[in-house]
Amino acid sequence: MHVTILGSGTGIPSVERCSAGYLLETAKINYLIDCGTGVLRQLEKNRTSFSNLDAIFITHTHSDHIGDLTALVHACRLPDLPRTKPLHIYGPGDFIEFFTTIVQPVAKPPTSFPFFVEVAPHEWQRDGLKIKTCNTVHSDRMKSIAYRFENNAKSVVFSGDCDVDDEIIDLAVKTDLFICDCSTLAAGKIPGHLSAKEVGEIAQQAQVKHLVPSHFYPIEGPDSLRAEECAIHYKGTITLAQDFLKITV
C-alpha cells in the first residue's frame, strides 16, 4: 500500500498545509481519504485524477474534512468522464443526512456511472482489502470516526479528529502505519483533539509501528516540537507529515 498525504493541515489556511486528505493507493484502487478545501487541487499536482477514485471515505464533516467534496461531486458529472466503475462515498452514521441536506442540493450526483453514498460499515471487505472503523470522541455536534485498512498482512490507520479513547487504540492495534490527529503540544490541548503528548501514549500502548503526526495547528516554535512530545512516550519510528509525503508499507 502507498499513501500520499495531500492535506496535513487544518481548516486555518496555510501556504504550506492543505486541509485534511490522504490518498491510499495499492495496484488495484485508489481510495481517499477525507476530502478538505484544496483537495483536488492536491490529487492533480499528484497527477492522480478524481475521475479514477475508485472510493471515498469521510472521517467526519467538518468542514476541513469536506470542503471539495460537492465540488468533487459536481465534477463527477462532467459530459464524456472517462469513467463507468461504480464510486462509493463512505461516511460515519449521520453522513447521508449530511449529503442529502448539504451537498446534494448544490452538486446533483452523477448518473453516467453507478454512485453510492453510504454508511460505513464497522467491518466489511473490497477489493481485497479488509476494512474497519471505530467511533471517535470530537464533537457532540456529528458524529466522526476512524479507518483501519489491511492489506496482504499490512495495515494503515487513519484517525480523523479525535481525542483520547480506548476505541482508536484498539483500532490502531499493532498497524504497520498510523497517521494521526495531532492538532496541538500539549501545552494548548484542544478538546476533541488529540496533542502530541497524548499521540505518543496512544501509539506506544497500541505498538504501532510507524507513526505520523498530522492535522497541525500553528503553534509555537517548530514542529519538530510535536515530534520531540511524541517521543517522550513512543519509542518507534516518527515522521512528522508533511503535504505529498509519500510513504510505503
The other form holds:
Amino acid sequence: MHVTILGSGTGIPSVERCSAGYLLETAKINYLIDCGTGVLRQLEKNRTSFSNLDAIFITHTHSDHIGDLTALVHACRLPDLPRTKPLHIYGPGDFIEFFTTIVQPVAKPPTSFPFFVEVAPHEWQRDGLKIKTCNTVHSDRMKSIAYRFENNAKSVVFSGDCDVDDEIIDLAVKTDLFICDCSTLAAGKIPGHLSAKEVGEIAQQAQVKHLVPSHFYPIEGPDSLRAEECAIHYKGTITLAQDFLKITV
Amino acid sequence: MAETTAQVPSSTTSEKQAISAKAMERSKELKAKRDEINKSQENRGVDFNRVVENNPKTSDFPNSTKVKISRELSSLMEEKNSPKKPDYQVDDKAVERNTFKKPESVEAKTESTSDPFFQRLASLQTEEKPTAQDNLRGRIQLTPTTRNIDVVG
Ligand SMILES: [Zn+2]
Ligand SMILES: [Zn+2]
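Now that we've seen the form predicted alone, could you pull up the form predicted together with its partner chain?
Now the complete complex, all chains and molecules, led by this one.
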C-alpha cells in the first residue's frame, strides 16, 4: 500500500499544510481518507484525479475534513465525465444526515455512475482489503471514527481527530503505519485532540511500527519538537507528516 | 530512510500506565457527552441513485461550457493513461529528512543536568502542569471564549 499525505494541516489556513486528506493506493484502488479544504486540488497536483477515486472515507464532519466534499460531488456531475465505476463515500454514524442536509442541497449527487453514501460499518471488506473502524473521542457535537486498512498482511491506521482512548489503541495495535492526530505539544494540549506526548504513549502501547504524527496546529517553535516529545515515550520510527510525503508499507 | 527499525519492544506494565489517569478521566467525560448525543442518531444507508435518478445529467453546468469541459477532460484522461507525473517537485528525501534521528540514548541524556534541551524534554515528561514558558511555546493563540475544539476542528 502507498500512502500520500495530501494535507497534514488543520482548519487553520496555511501555505505549507493543506487541511486533512490522505491518498491510499494499491495496484487496484485509489482511496481518499478525509477531504478537507484544498484536498481536491492536491489530488490533481498528485495526478490522481477525483474521477479515479474508488471510495472516500470520512473520519468526521469538521470542515477541515470535509471542506472539499461538496466540490468533489459537484465535479462528479461534469458532463461526459469518463467514469463508469461506482463511487462510495463512507462516514461516521451521523454522516447520512450530514450529507442530505449540508452537501446535497449544494451539490446534487452524480447520476452517470453508481454513487453511494454509507455509514462505515465496524468491519468490512472491499477490493480485497479488510477495513476496520472505531469511534474516537473528539467532539460532543458529532460522531468521529478512525480507520484501519489491511492488505497483504500490512496495515495502515488513520486516527482522524481524537483524544486519549482505549479504542484507538486497540485499532492501532501492531500496525505498520499509524497516521495520527498530533495537534499540539503537551504544553498546548487541546481537549479532543492528541498532544505529541499522548501520541507517543499511544503508539508505544499499541506497538506501532512506524508513527507519522500529522494534523499539525501551529506551535511556537519548529515541528521537530513534536517528534522529540513523541520519542520520549515511543521507541519506534517517527516520521513527521508533510504535504505530498509518500510512504509505502 | 535513515532509520528503518520496525522492531518495537513490547510495552511494560509501567508504560501501560503511562497515559495518565487524568487524561483517561477527561477522555471518559468527553466520551459520555458524545455518546449521549449519539444515542438520538441512528445509522442509515442511502443509495443516492434511487434518490436522484430523475435529475437531468448536466443541469449543474451551463451548456456553453460543455464542449470546452469535455475537451479538457479528455486531455486529463490521456494524462491518466500515461505514467503518473505529479504536478510538483517530487521530494525524494522528504521521508528521510522528516524521520526523527534519535539521540544515541535519550534516557541517559535526560538524566544529565548539563543540557537544557534534555532538561526541557524531561520536564515535559514529568510535569503534568505546564510551565509558563511551555504555555507560551505550545499554545496556539485563541481567546478563552473561542478556545473550543469545535471552532477549528
Ligand atoms: Zn481536524
Ligand atoms: Zn475535528
